[in-house]
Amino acid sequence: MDYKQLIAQNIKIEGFEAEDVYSFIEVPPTKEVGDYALPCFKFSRALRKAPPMIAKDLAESFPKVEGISSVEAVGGYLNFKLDRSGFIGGVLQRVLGEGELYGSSKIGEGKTVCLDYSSVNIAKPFHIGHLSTTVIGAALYRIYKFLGYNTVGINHLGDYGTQFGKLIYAFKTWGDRAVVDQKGLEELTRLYVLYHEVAEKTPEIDDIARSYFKKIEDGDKECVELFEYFKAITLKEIDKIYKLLDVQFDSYAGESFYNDKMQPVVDELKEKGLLVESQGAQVVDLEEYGMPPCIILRSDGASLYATRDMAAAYYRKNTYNFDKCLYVVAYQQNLHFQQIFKVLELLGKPWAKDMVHVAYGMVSLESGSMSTRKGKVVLLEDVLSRCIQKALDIIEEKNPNLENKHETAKQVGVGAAVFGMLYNNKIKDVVFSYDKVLNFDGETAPYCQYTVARCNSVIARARDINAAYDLSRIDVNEQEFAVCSLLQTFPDVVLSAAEKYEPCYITRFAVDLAKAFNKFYFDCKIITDDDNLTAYRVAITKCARQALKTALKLIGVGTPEKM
């Protein structure tokens, strides 16, 4: 039953309907206060009263319904009992119902939504930065998938630039293709950084790793047989990396893949009078929208980001007629898209107001920012290694005869690091330290994954108890309604996380419900002697653990059998 729309239906104020009622009713901080509240004072100045008077007469023209207990005005709320056998046999009845599609909705049918996330850069490493921008977009995949959408995950790939024309140099003047098939991302990385170190005593080489990516654009066999060869050795190293942790895309259109596709766009830029030139450069004035001008082609005639992006959001639209689209990207590129959007706002596009720029905040290290070009980088693959590592570590201290202990380690490792990175707010800069990733005490995936295993334990050493009971039998504890009250909320969470774009609304709702059941299994003998008990505390560890895999399932952590 939704309590809040139970609610609802039986107010009656005027000139608001239940919808508006339903919006606005909240979970009070306590329960001693209540199940649930209505602040008053929203109804303050339509009603011309005070909301002590509002919530006083609501409390007394409140009808009896069942499932509510008891109604009472306390200062400007109208705070709400539930009837908790009723309440708790629902929500154990609709979570037991609905198994692995509990908290699911069909809300998305119909609808498409693209996402645009951890795009990776072509031969260079996948460090900790990408972390963020490849679970969060997971996450959020997940999420909407769950919530009846059509997906597609794109990995736009950094396939495009001067870089290229500089690793061509640096491979040429420097390389060898045997190291390079041996040693992969790490000999391309190498070469790289030394390319930077030596342009800083001869910047002239500059114009040479230019004249090589001008090559790439027009096709000169050589140079575009290397790229080639730059971008399979880096898609077959990051796909590793993917697989660890259980990351797809549906498409790896990168840059490149644009290439062809930006010329209709500055051809309609042109026709609808949009593109100004400025200093040689061909842009789009953005001044009188608080924005620096939007750069179209550079003096020598060069794409940009911009164009690229603009040249994508066609494709995306064309191809896939999103009803939404989202950019999992770092907040440095607020602008970037501010601008990307306003262009084709300008251009007339309907479909502008549907592209939203999910920003995350930057991860540096304690030394300070990282840079590829001074070989300033944790590669991703370190951490993780690390992570599933000290996992194994601690399973062959505690529990050296456990089965799988190797895929045990390994969905304990990395969902501490991928945990890790969902629970704050993702707008948070991160600072990386290896001892808070590598720290599985506390508000953890560790902690969550063992909640489940002890779920497990419990369900095994009760699989002959009768499933039936009768709640009319038992008087309902605080231990066992908070388990069922944060039950009761996990698809508003779902639907929470989706239209914030943010999954650390169910990484925190993980860590409450393995918090309030714990409490329960410390606080509450679950295999009693009477069966009916037993029955029903089953029931709720049944549930606790079907709604705590599906939270870590959205987020991208696995659940071990045992632990």
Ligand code: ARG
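Numbering follows the first chain given and starts at 1. From a predicted model like this one, the values you see are computed outputs, not experimental measurements. Whichever C-alpha set is largest while still superposing within 1.5 Å between the two forms counts as the rigid core. What changes on going to the form predicted in complex with ligand ARG:
The Cα shift for Gln389 between the two forms, taken after rigid core superposition, is smaller than 2 angstroms. With the core held fixed, the Cα of Thr202 is displaced between the two forms by 2 Å or more. Once the cores line up, the CA of Phe257 ends up less than 2 angstroms apart between the two forms.
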Given for the second form:
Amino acid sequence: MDYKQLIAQNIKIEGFEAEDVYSFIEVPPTKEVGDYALPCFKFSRALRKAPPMIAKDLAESFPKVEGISSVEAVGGYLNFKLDRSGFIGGVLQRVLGEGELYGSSKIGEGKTVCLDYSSVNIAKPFHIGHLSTTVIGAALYRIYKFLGYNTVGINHLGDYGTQFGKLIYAFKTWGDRAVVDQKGLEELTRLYVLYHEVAEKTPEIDDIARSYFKKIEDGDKECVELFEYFKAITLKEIDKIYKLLDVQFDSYAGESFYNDKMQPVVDELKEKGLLVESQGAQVVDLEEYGMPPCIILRSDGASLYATRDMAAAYYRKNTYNFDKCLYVVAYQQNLHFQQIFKVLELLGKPWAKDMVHVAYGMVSLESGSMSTRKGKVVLLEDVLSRCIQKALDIIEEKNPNLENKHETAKQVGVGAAVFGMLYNNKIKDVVFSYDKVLNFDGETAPYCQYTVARCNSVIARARDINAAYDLSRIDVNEQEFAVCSLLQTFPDVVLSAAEKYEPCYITRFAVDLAKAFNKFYFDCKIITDDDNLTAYRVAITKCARQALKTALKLIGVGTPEKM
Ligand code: ARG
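Moving on from the form predicted on its own, please list the structure of the form predicted in complex with ligand ARG.
Let's see the whole complex now, leading with the same chain.
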């Protein structure tokens, strides 16, 4: 039972739908005021009445509703108190009944969402900055799926550009296949850095590199083979990280995939009179919209990042017929996406409005927390290994006899990093701190995971108790009510996370629920001499565990059985 809905359905105000009323309902700062409140100033203009008057009228006309014990007008607010026992009974029944599906919905049925995330660059190191796009995108992917949407995860690989010509030059001149096979990306990076050192003194090699890149485009066998080889080396290495993070993609169509798909876009731009020449280049003028021109073709006729994104947008619309297409990309690319979306709009594509740039902030490491292996780049693999190692150290110290120590350390270490990245609103810049994300008493993955393990052990101890309980014989308390109130909000939390593209709503929910459960756990004895009370409290424990596990799963954090 959704109490907000119950309230909204019973409020009749001219000019407002139940949905509007629903969205106005708030949770008051203290429970003494009430469990829910409706601020009436939202209606005062439409009704031409003072909010306290509206509240008074609404209180008088509110019908007797099961589950709501009192309705009171206080100032401009209409405050509701719930029949707590009825409320708790309803919530527990729903969570237990729906199990893993609790919080899910069918609102997305028949709709498709494309998500472009991670989108790594071939032959470049995978560094900590890539963690955000990967985990935010993967979380949104799971959240939309949970809401019934058809989801398409796309890794728009950065696999196009003159840097591949440079890499071919470096590889042919100084490289050794056996070494690249063995050292992978690290060796490719070394060759690339070496290339730039040499090119500084002998810029002529840039011409050779450019000719190699041209050869890739023209399908030259050797160059294409080398390019594919670099790609395979990169993907193999990145795949290890995706496995650790449990992240998947439905498509790896990268930039080069659009090599033969840009012409129709260019033609259409021309036909619609949108292309103008500027210093030899073909551009779409966006001055009227306060933006620099969007360059479509360089003066030498070469395409650009934007051209390939235009072709990708067409391709995605034609292939998946999306209802929404999300780009989980750092805010540094705000302008790029504004330009692309504007050009699509100018082309008269009605679906331009369905394109969303899901921007996020920068990640930096707490200074001194890690020596970088190569220059300035902090490799993601190193960050994750270090989290796992630290988790293992903590386990060795706190619970050395734990079975499955290594598997658990992996779930805790990786979970801590993921959770840390998804804790704040995504647009905020974050400073990554190992100690902070791994603090077992903080607002962290380990804290939530530990709470799930605690639930597991309570439930295991209560194995022999009959699960049925009779709430009419129980005087429900604050702690129990607090846990159930949170549980009741979960479906709404999932919906808002999708609507606002903010996985952090779910992360926060997990922390709040874990806190409320732990308060309940410490204040109230769960396994008591009274079987009825025990069964009831074990049911609360089962429901808290279920919602916590689901929330963590949605954001990409695993839950070890024991910790
Ligand atoms: N590879 C790009 C980068 O690392 C991100 C690509 C984002 N996706 C897109 N369709 N432009 O900056």
